[in-house]
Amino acid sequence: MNSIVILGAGNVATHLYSVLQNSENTSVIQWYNRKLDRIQSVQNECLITDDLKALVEADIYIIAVSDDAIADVSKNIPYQNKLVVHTSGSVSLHDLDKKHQRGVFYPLQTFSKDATIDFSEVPICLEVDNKTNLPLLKTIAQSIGSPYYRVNSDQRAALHLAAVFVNNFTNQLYRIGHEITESKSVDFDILKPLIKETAKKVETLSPFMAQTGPAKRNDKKTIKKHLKSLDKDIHKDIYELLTKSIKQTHGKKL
């Protein structure tokens, strides 16, 4: 059984703790966070600490803290030549202290503490500076039922950037849609089947082929009507920018 220490108590760390602790092949033997009250609830399941100097020896240390804190946390792990990985999409492997065996265990998914996550739907992006450590990371990914991919730092950064577009920006568009329906006292839930079908289509079609709507059709009358209906200037700007992008993609005259 692979012993694991988790460092951090944010959304990713919380979900990883749960799935790793419930796996037959892994055991979280210690959980570190600088604020102990965030992890107090698991003190009967594993060791907890708010002191990096008190970390115990383990097979792997998983750093799941804010990007800006990764380098400092790795530097202060009181062991050398241990396998230390971070979970960030945008931080280089080489930001980890070079006294360690370094790696990345990046779960490409959106995490909220109160939302249940099925890790069979969470691809894990793996990177190591020593290929002998790759089998261990693969084993851990397999133990939680996740598909895994070996990607380098540049590829992972591209995936993270793309994820901001398909997840964070898309969610903000949901929020704008919610504001628009609220302004007319329409139930946003009416749009949810459309949201699901849009996501479902790209499982079998490329985003290019899946595109529909007034911008692709170059339906100037509808576009003009939509812009007139929008109350907020920022919503108009977003509508116009995305319309322009779709037109350029599909070869329509601007």
Second form
2 protein chains.
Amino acid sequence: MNSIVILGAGNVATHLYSVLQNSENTSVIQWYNRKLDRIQSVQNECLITDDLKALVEADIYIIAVSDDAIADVSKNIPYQNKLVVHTSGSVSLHDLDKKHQRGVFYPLQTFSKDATIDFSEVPICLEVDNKTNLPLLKTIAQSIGSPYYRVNSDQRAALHLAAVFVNNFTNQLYRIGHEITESKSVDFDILKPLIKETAKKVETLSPFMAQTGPAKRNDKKTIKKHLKSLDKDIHKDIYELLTKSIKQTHGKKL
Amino acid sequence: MNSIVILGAGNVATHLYSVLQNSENTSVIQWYNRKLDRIQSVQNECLITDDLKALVEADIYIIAVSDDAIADVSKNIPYQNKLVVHTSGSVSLHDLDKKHQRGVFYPLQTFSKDATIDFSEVPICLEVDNKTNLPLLKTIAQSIGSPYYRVNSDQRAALHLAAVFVNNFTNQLYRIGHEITESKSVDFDILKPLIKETAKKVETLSPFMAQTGPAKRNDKKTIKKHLKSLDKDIHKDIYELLTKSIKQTHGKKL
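Show the form predicted together with another copy of the chain, please, because up to now only the form predicted on its own has appeared in this conversation.
Below is the whole assembly, all chains and molecules, this chain first.
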């Protein structure tokens, strides 16, 4: 049984607490947060504290606080040579204080506060500065049913950047779809099966092979009609730029 | 039993042929295509022809040919006052010859050649110039298990435009994610659960509510780091423009 201390009480921390506490091979023995009220509800399940000096000894400390606070929190863990990991996609492993054994346990997924998370759909990207710590991180990923991948810092940065494209930017395209349909009093729901199928398609087909539409066909008539009918300048700009990108990818003359 | 003639043999036509031929309430009595070899395989199931003059009488003619060919094909159907519909998102109903009863039967979904299609996930957008024809189109949509929506021309155009954003442009963002991960020898598969969850999230949450990430948080440090690490200028441009769009949507100072 691996003993764990979790630090932080945001979305990632909260979901990790639940899944780790309910896993057979792991036990969260303490939960730290700067504000106690956020974690008060679990005080009968484990130790809770708002004081880093009161941290107990554990096999691993998982820091799931905001990116900017990671360095500071790690410095104030009152132990040395313990395995301390953070869960961020973009923070360097070296932001963790060097008195620790350091690692990263980065769940590459979007977490909503209320939704329950199926951790078999949460790939964990693992990074360590001392590879003897890798087995413990793997064991923890396995115990919550998550696929895991060892990556280096460059690869983690690339994944975090790619995630912005396929998650934040994609969601903004959904938002624009919502604005366009709403402007003509059409139910956005009509688009939802298409949104789902577009995501599903790339499970078995590369995005390159999955592409269709006026930009790929270089269908100038439709492109012109679309640009004309967009009300907002920024939507026109996005339409033009992504059309250009698709043409470049598929070798059409610009 | 409604008798149907299908015209064209692209992805939409082929999938419509299969589902309509297997539905209890509809019967495809003839399939027309300019090239006979594309439809030869069904010659024991229905009439096939490559000659518009040889079209038989039917309750409805479904034209699923390329956008540019719709007007011409409709003109050459050798009957008058028959219900003739096309399946295009962007072509006007008035492109159909006015000797016909005219309509649109637009399936708002992405069709792959080989994949089987679950028509319960294919919303059909219906348009008619004479509303007495609406019940027949509804019956056909129902018989293949598809949800249907009556829309006007403006609304159909808006849906087609929005579909480019949530399907073609989203797929291009997946492609960029693929390029970014590949450039660091990371498996694109790691991103697939995130792609799936991003699409799933907007089934119950508006895209506005679902947004997260550095642009929404106005996390300048991460944005700067991401821009610096992008190799291709067009990827930088897309990153900047979609970040600007997210900031505008969420009221951050630009």
